[in-house]
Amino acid sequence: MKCVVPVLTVLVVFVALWYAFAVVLNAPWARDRAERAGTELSFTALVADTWAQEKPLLPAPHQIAAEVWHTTAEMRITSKRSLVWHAWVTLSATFAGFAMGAALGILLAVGIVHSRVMDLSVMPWIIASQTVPILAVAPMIIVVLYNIGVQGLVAKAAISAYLSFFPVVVGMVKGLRSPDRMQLDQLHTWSASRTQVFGKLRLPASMPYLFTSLKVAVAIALVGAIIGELPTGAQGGFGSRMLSGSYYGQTLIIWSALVGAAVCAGALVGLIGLVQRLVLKRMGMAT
């Protein structure tokens, strides 16, 4: 209960500020329309108008909620106007990219920890790769893959993998190096091989770090899938939905896609958290 009250307080303040900004940003259009019609809006009428415009600059929360409900509960999920259908298109690329990025990140981390050469040569390039803006890289990746016959889901998944492998590498390297010198020396006194040290000590110790990085990676993978839909002219997905809303000035479509993406990201992070609790409990590292 002590945690619920502060969270609800922040939520109420946030929603109130949102409604206030909706009035401020949508008021010029309402006044302009009233002036052309030769009428004068009272404050109450102005507020009501700004919260009910068809193409508002900033939709009110209840308008976004109504749009989300309309495109999820009131439409068949196989319809290309359904937000659920668009969510699946984006999530399919997210899952593929996340799997590729996580696998690549773990393999690189294992190599970096066990090879001084990789640590000194590969790690700096991994860090440098993340300094390039993804909006600049994404079109180049799409074009290169298209020229070699790779497009669609795989192309979007490649961008997700490009973004999601980095936190996995960093987190896994930190985790594999987390055992202290005393633990390592103890295994060496037992004549443990490098493989045994990895399987019995380094890998179990890295699990909390791995799952933490996976939570970041899966959210970034979703962002990568959405970005991958922008330069490809995809016919489905949250990115396509946002582009469609932008082309036709339908801000409600844009915001409903943003809400859908946020819900999906939260669900994916929560799923990773559930797997984390189960795995760590099974390993005796959590209660």
The other form holds:
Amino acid sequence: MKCVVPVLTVLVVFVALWYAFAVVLNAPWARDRAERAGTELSFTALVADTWAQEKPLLPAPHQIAAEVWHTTAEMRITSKRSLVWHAWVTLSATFAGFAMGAALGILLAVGIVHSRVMDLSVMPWIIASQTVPILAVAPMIIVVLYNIGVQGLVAKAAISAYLSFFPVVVGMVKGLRSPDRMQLDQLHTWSASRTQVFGKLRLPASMPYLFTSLKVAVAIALVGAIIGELPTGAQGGFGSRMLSGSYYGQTLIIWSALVGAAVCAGALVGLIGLVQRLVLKRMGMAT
Amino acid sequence: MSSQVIQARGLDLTFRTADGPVHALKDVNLSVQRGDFVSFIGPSGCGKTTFLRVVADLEQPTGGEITVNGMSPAEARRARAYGYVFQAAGLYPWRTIGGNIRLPLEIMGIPRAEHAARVARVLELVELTGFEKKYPWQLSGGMQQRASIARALSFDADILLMDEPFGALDEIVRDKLNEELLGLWRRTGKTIGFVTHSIPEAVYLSTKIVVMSPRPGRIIDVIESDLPAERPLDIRESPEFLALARRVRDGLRAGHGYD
Ligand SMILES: Nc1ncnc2c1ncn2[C@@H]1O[C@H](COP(=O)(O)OP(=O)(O)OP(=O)(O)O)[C@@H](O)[C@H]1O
Ligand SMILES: [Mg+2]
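Okay, that one was the form predicted on its own. Can I see the form predicted in complex with the partner chain too?
Following is the full complex, with the preceding chain placed first.
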């Protein structure tokens, strides 16, 4: 409970700064309009205007809150304008991509740890794969996939998987290699087979590493799904909300999509943290 | 089976390292009888650990011969001839003490029906009865090391190899564990190979003290102890004990390890 005060202080400072920036950034537009209308704005009127514009450069927090409320609580979730519906579109691609990415990552890690050839031949490609600027090539991938008949959720999930397998490989390789020399020697004195070394030692030892990397991976998978939605146009999802928002200068729509994405990412990471705690507790490794 | 348990003849081991060869063992000759308690003592780097690891088939000698129970170390390992206790307990944090002791049993394919009885028996040997369901982090360092000894005993190897098992523990706990180890050795009749840096520990525990010297690692003296099998802790003040300790110290000096 001791941290409540500092946390609240930071929050208040953050919100206050946000409002201040809203004034600074939105003021030119307010003055512009007042000038064209031939009126003079008092300071209070200016501030009030900057916090209530329809298409502000930087919307004030309460405007975003109102927009989020309007598009979630006040709409049927099946409506195409509902943020919940868009969230579901993005999340379903996220889940699919995350599952593929995690599975691929774990499989690659197992291969890399067990085969020196794979370590030397595959690892450089895995690293190289992540130097590709995905934002730039995502439209290309979507188009290529579209041409071979893959579209919608699967295409988006492919980008999610592409981004999210990487932290899983890296974390899982580290985890599977975390047993030290002594532990491996110990198993050797019992004449353990490779499968036993894997099942009894490497795999359980890698669990904390796996979950840590899964947290990173799930957040990236969400980003991947959003990126995958940008080029597909208005088929739904946070990405398409952001895109159409920016077409029409609807900053409130962009920002509410950003808030929605952030909330989803937080929830996903939190969910994995919860599973992590349950699993490690059952394994007796909770600290 | 003969009473020769470990037999080394002209054993050599050279490690190839980036900065040239390291002669870890040179012309080591040693014979250990069934039921011996052998301590290896000597300055750091004299090859004590290396010798034990050769016996355990964890290092391959580059010359000479070694047999364990009349077999090669690899055969002896597969025949479950020995249990190895490392300096760190190395218990798996995700297994209970009981689960850790069952680990080698599972790996060796010992029938499940026997596990419970074996775990109970070895826990009693190391005086940890009642701790079966506890996790390693719930035990003190000394108790963890006892659990790791129990684990090494669980599959009935008749040789116990221990590399500074109590090195990380404080003196008082060490004394207690040494006393217990002696009791365990008397009751089970196992052959024990024990690496230590402490002269009193070596003299207190052993029937045979192997004094080693580094660069190259070699044996410079093998002292047979005539102390009685029954050894209360205060035997360490007796003249016989002090005479043995002096001989070990002189041996170490002669090997100019500590100057
Ligand atoms: N895997 C290895 N590769 C290269 N050199 C090694 C290796 N293991 C041990 N050595 C070297 O062999 C020599 C003997 O090492 P060893 O570990 O047997 O000594 P020790 O008597 O157990 O020492 P300590 O009392 O410090 O444990 C040392 O010089 C060491 O550096
Ligand atoms: Mg050593």
